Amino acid sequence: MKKEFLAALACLFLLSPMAAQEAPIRISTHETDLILTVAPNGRLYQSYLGKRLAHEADLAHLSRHTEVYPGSGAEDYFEPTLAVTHTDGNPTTILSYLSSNTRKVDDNVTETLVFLKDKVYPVEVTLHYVAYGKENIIKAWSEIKHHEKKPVDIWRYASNMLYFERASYYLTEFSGDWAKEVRMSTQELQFGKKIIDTKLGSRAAMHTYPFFELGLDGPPREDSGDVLLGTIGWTGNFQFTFEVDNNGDLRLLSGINPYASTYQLKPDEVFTTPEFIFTLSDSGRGKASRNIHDWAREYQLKDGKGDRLTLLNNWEATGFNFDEQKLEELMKEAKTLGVDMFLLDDGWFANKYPRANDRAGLGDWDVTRTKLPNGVPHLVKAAKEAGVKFGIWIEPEMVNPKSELFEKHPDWVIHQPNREAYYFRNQLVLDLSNPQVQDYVFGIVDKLMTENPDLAYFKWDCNSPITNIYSPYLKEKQNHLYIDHVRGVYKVFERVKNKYPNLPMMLCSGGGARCDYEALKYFTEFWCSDNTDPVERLYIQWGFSQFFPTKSMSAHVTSWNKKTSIKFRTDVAMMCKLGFDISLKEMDEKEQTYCRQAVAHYNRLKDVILNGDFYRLVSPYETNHTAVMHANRNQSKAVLYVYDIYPRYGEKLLPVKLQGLDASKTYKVEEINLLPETRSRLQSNGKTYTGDYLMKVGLPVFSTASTNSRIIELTQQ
């Protein structure tokens, strides 16, 4: 009786409010607080994260909710965030707390560290935070190691752990396929486990995609509510897991998915996880995409600061039907346009078995000397005497069967040694894991730099995801292969990166399936879907801008849906990152002027487009309109966009409250982007209005034409 009477009393120590005599540990922005205490147990829980809490005392008077990087094993019946099997075979690690520390790494940026440590194994765990206070951004991380004598395997590895006591969850998840990327939708989380996960190695997100948004006590919204962003850093397999337990309280688990990929960890080996990056907004989904845009401009976009190169593409023109005298016809073409440089797509490699098709050639980067008898440096020089750079598509993590490649080095690429291969867009999958390989995939992009050192860009594909699952290389640690496969990619891009610091590089994935900030810290933007259907990519641009600034976002001019304008187009496209892939063959005269005029004004509002904040008015998944704008920081200059899609007849139309002005300013309002020889119709162009009759009253821009748009620049007066 007096054993059960003390261990009731020790549970309700335990629960009480925080009497341990180590201080909270505060990881804080300017506007959130995450609370982290340790309880006379000695282990480390969450305390609190929300809006960030004005007294310091405060902090005395939080409740300990749950474990913060719980183990396997124990009094938690939930999902772990670490789960070893020893060396012994014992599967349960409990982690305990040993020190922190917090450093200021500037102005705005402080890193804190803190140490766990189980006191039954030698089992480490270092949890890394670093909060960005006035993007109110927080990065988090873990490090495992451990000291037994022999390998141990871990099967459980989260970067992080999150835990809320809210009345309602709900989930905005991201998910699509080829040509239909980032599709919304959202669900309201009940009890149980929902997990988002992919499973394909490379092409990762190629059904889903590596972010999500939370809404606290009801649906995510644009413009109010408490709402939580995340997102992963992981070109690979990656998991979200959002347990509702039995008292209603939601755990949030990121990391890489563990799935066929239980890792035998050396003692003193480091097992570094994934950076998962989150914002937590009380004023809507808006405000929350607005503090990752300027956190990934400032600290992780590869040039997050610098300009971005407008171009012309030949993939529409010419797919794999091209030679040199087409190829400088369309260099001249894109000096006509007045973008700053051609990019020369698919199809350039390969002799043995010449690059005519997707069905052979990928492996062997020597240019066709059928199609291109003067080779790449012909080329560079033919783009430099037209006035504009050049740039290159490669794909050096994929080989064909049928390429040279593959008959001398089948001990190179990911396929069964005992069965019959599956292939993917006729193409399999390169063993990054693999030194020698990643030697060889960097030395194609080496090797066209030395020689072309005038080159200006690279798009860089990656078309399968990894079939056949097997490793030459990695022989017994089959289960390593989705994460050192990963970490060579890595190991590469690093190297490509520490060579050519300054080279811009557009990261592509059969379309969007690559899209992770990892990746990003060596590209400058990315393409987000092969799908240029203006219609469709309203959609993929608003569900990409929910993560990523539009600076970094790929966006071009095509011929699909040519029931469409080439005007809406274009103001489709200038949105984001804009360049062309349409030669101006397929244009009449006004429509080769019209673009000319759109590069023109792309350019002059370039500073607007690619640094201003970014605002999403009107929802293309709630009406027949969308609307979304563009502000610089002074609040002097705005572009505003205006798409109709299909509206219906006689619908109502409602004016577009803008957002991101001074109140207090005079704004002239003058529609850009017009076609030749016509005027504007919108009843407010050449007027002046305050910003605060634009964000309380708004515009009248909409109307009832069908797939017709507008773009609206806005200039202090």
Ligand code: DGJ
The other form holds:
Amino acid sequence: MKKEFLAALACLFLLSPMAAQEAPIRISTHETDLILTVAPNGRLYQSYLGKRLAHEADLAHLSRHTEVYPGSGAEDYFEPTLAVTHTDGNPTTILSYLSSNTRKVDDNVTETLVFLKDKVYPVEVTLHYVAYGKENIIKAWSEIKHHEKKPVDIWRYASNMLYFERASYYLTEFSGDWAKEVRMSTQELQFGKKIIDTKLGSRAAMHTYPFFELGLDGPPREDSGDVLLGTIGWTGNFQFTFEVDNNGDLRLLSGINPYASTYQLKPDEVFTTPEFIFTLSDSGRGKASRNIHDWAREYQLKDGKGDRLTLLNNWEATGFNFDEQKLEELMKEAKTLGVDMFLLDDGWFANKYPRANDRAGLGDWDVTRTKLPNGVPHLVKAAKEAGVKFGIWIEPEMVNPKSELFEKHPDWVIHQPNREAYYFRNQLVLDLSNPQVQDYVFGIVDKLMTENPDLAYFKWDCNSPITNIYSPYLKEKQNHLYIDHVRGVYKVFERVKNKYPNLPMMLCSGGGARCDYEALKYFTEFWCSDNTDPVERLYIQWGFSQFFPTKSMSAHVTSWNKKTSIKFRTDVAMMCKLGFDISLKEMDEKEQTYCRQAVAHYNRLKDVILNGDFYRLVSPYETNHTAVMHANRNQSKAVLYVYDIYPRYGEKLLPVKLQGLDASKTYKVEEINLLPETRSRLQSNGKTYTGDYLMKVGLPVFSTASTNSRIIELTQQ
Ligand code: DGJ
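Show the other one: the form predicted in complex with the ligand, since we just had the form predicted on its own.
Shown next: the complete complex, the earlier chain at its head.
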């Protein structure tokens, strides 16, 4: 390093404020404080993360714990947040505090920036914290840059690290696979590391999800105890590291998974990490979930506060086997059902290699003329004539090797130049690190929208992880592929959102393998699972509801598990964003009437269902039943959803205690969604009760019948 440079560095450091005199940095919501302090050695430490402190003066009593953003090669022997191999080969980085500032974004939101710098190497990190007061959410991420002469290798780049000093730590993780999404399991964390990560590239959440719950001093419970809910906004390889250290304290690092992704950072280039979003609740995971739901609807989810379209999809009803006539019949059925839209799924495109199954055609987005001779415009028109909107499925990031696109542009595809290809669902992933490919993918949506301005909805699928990891575009920078690919995906999402800001879109990934809060900036909802067996769905919806508002969770009534009644299947989908994927021909008259009435109830109660507070009352993991409810903000209306799964003979049935009501108000109880010609058998049906009674004593709504359900409307009198 040049002498002048060292002198300039020293000067900069001397001119910076005396670290030891710095006041603590306070990142606060209405309920939580995260306090950082600068030590006499000029380094930044976490002093507190917990319930908001009432007196500013008490901050001075806090002791220092672990460094906020430890670099590799220092005196900390645990997992670093940042690791850089400098141009001289030195792998150590030690960050000192430079300055910080906090600004009020508005009455609810504050943003804090903390600037850190290595005294010896010109490496800088800016820590970002955005605190949402009312929703009790903190979003944290980092920016890394350097001014060395040549690119440096960065091989750890966490978004954030949090530190906990508690008696015990319990992790609830969410694992799964196709049709087995978000299975919840809890374990106590002991000394050492537990890592939750994915290396799938795209369809990244197929086996594990980008969120977790951390019970502090005990396992997470629904309505009591301290619990942190954390999630990362990254639609690719992510990693959460939970490390219990030699003192029994826990370090929690969140970020992009650095696996095969040592990043060559050019001088002055800024490496921005994804956002880690968390909430700390002192009254269990139920409250924490509602915090995230509120925040998502207000700030993150595309059109978070807006309406949602009910729909009839054709995937389960027809698969690839349809023609114009069949689709037109389904459009009429959509109208008969009373839903807003018909959604055409996979199988409508490609000519040289028509998409008659999943082995060909992906990539060729022209309508199959032999199958749909009048093209998409005709379908949009036919839907309009039937009285419903028209939506369409695409999977634009993927390609079948049997396609014209692959024949023309093999260089646009992630695949090995020198090995036999491995295919996941007979397809490969397009190389979105390549700007030309980004243009192409954006062009698919743009062309469809330009030719069909009345297209009302897109279902955007992504069925394959990245396989055959090699980018023809990145050449010798293969280590950038996992990261630059995701950044390329976001560039496309951004362009679509900018040009079509009001277009509702469903994020789908071979079921529910894409569900993170960065992608959901661009999508109004996501597909939870191809598993629409209502029994399974009760668990899947319970799992996803931990992090997502039910208005973002698409749930369709299908013929999976036909042993259950159409009422049970519909009542299960009813708590989320309701859709159907079944032909009316599969139902008798009464069932059709029931479905029509259910859609009408759903439309009438949409405001409570889509925008109300969500309470999980009885867990399917703990009992043979489950119950959840929505209550609107002014506590005048609520919907209670009750399900008996497979109860035991003669088992003891407990009343369900409601939540979210006003204790001093009186509510009328009415069972809705009844099959035609049946009456409610609920003793409480038609009666009125105080909110106090409903929440303290509850209603006897469970039964010992298998796969039985009840939807109950509560109205303030
Ligand atoms: C996977 C999705 O999860 C399904 O809903 C369906 O769209 C198929 N892909 C179509 O190939």
